[in-house]
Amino acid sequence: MMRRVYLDYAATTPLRLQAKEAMLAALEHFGNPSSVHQYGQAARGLLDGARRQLADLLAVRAERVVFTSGGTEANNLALRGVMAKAPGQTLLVSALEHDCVRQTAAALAQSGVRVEEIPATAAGVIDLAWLTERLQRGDVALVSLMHANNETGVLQPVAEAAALAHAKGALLHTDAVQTVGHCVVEPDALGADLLTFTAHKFGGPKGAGALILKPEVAMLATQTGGAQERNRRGGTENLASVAGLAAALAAALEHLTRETEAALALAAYLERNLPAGVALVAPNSPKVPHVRQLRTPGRKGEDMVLKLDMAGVATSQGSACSSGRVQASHVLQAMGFDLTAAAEGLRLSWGWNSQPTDLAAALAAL
């Protein structure tokens, strides 16, 4: 029978036995949080428990963090909430942007809000030097500028981006979902106003996210019917899955070190050993431990994909959410590659319950 090895982390990862036992504890608690009598109250209790604990691991106060279905939701929250209480003022996003953020940005340039894309260079990183000639021109409310880029793995320069935007006056909003849980994120650190992730790249489950933003942050509810999370996103939470969030998140900044010092030599391994061919994606750009970018000259990363799973690796091109369509990537076209190169994109990804058996499988199956 044929082993089957899982480097896909960075699209979904397996759910850690943390965040099980804490979801299933959840489900015994069937209350309403809004409700006011006992059986609600309980349930109340364990939403603010697992709010309390997830802003102690980030270090910000419990009642800047807003739940969410996960990081669609929170991105499309936070730069939707954000434009519109700033009319008549300019969006910029990078181009490097998970679809989530570009999608809901040109939702909005539909609208009439004013949208412009931040280029990036040939090492995977926005161009900083248009960033600061742009804010000078003024009208800017907000910068959307994720931390770690989800097909290469590079970290964008996100802190040197907030301190441009705020001596502009503008916002600066991080989509973090490839970064936390596996590195150490502070948002108050980056000068992050508001940050966005999900816990299903960590360990936890699918359905829980979160937006952490600071409290003088002017935003509009996006989702309304309710007066949940402080007015800010309406709905009942979804408690088994916000309990399995915060269980998944302490169990991976617990075990960072080790599980970094892993990854890092899953990285290093995978590198040393690339078949003659095979590319790695922006080599000297700085990266999260657990995400790399191959490119196969002469093969659309497509056909690979499909080809290592026959193999029994599973691999991606990139966004899990843009699966299904045949297209180059807009990561890598951003970074000055052509369409034919760009197509041929390759990402391998591993995590918390990776093992350097599966990277030797997928060199040997590459």
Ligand SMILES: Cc1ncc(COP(=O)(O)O)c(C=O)c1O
Second form
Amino acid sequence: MMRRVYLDYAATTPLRLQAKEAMLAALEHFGNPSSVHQYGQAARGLLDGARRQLADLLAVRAERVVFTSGGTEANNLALRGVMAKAPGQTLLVSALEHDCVRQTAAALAQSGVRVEEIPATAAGVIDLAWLTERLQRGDVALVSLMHANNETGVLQPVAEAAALAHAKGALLHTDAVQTVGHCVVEPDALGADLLTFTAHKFGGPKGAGALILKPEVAMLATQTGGAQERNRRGGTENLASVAGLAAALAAALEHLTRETEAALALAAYLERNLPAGVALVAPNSPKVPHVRQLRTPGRKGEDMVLKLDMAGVATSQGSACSSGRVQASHVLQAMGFDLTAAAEGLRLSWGWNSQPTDLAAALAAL
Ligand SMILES: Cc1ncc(COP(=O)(O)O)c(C=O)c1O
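Output the structure of the form predicted in complex with the ligand; the preceding block shows the form predicted alone.
What follows is the whole complex; the chain from before opens it.
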């Protein structure tokens, strides 16, 4: 039988055992954390414990955690919530963002919010000179810049952008979906006023994420209802998912040194053994250990993904959300690739349960 290899961790990851066990234990508590009785109190205890654990792991106070249904919702809350409190001001969004930031910014622009795009350079990072100049002109309420790009793995200068934004009275939001659980990420060390992450990218369940925000951030709740999450996100909490999120991050950080070394070794192995005609995207830019984008000039990424899948190797063209649609990557286009070249990307990504033989199989198939 053909051995199947999964190299699409940037899309989603297998559930860690620790997360599964925490979720199964949480499922025993059916109480509503908002109820006064013993059932409610038990559920509340579990929720508060997971919140504290998560906050400790990110070096923030527990009140700063707003649980959401994942990265998409946290990004929506950050952009919509902050801009609702900043009428007449501008939102700056990088050209490299995931569609859940780009489309949210586009929807805000439709409703009258001033939105501008921060361009990127050929190295796959944002143009800091452009950002500096734009901030000088004033009127910016929020800068949204991802921590690492999900298609290329390239790390963005978030701390520098945050310092520039703060000097001009603007807030900084970072989508850290591809770094939390893969690197040491502390919102305060990055200077992020708002930080998004999601559990399923580091061995947690799908549909569970969080927005971490500074207490002084003025933000309007977008999901209104009950007073859950300190009035910042209404709705009965998804207790099992929250428990899985905290347990997955605890496990990821406990094994971070070993898993990072293993991921870097896989990256080095891939880069050393690339077949002729296959190029690494943004070869000289600092990247996360677990994501690499390749290009095969003359071959569509889409076709490569299908052929590799037939050979038993699961990869992706870029962002999972845009797979299934024939389209050129907006990330590669922002880096200066033309339409044809921007459709030739192939993303390989690995993680906590990957083996060197997985990369060897992918290279053989390539
Ligand atoms: C950079 C980035 N942001 C946000 C998301 C969306 O997160 P979720 O799937 O939890 O909504 C993804 C997932 O593909 C991502 O890669």
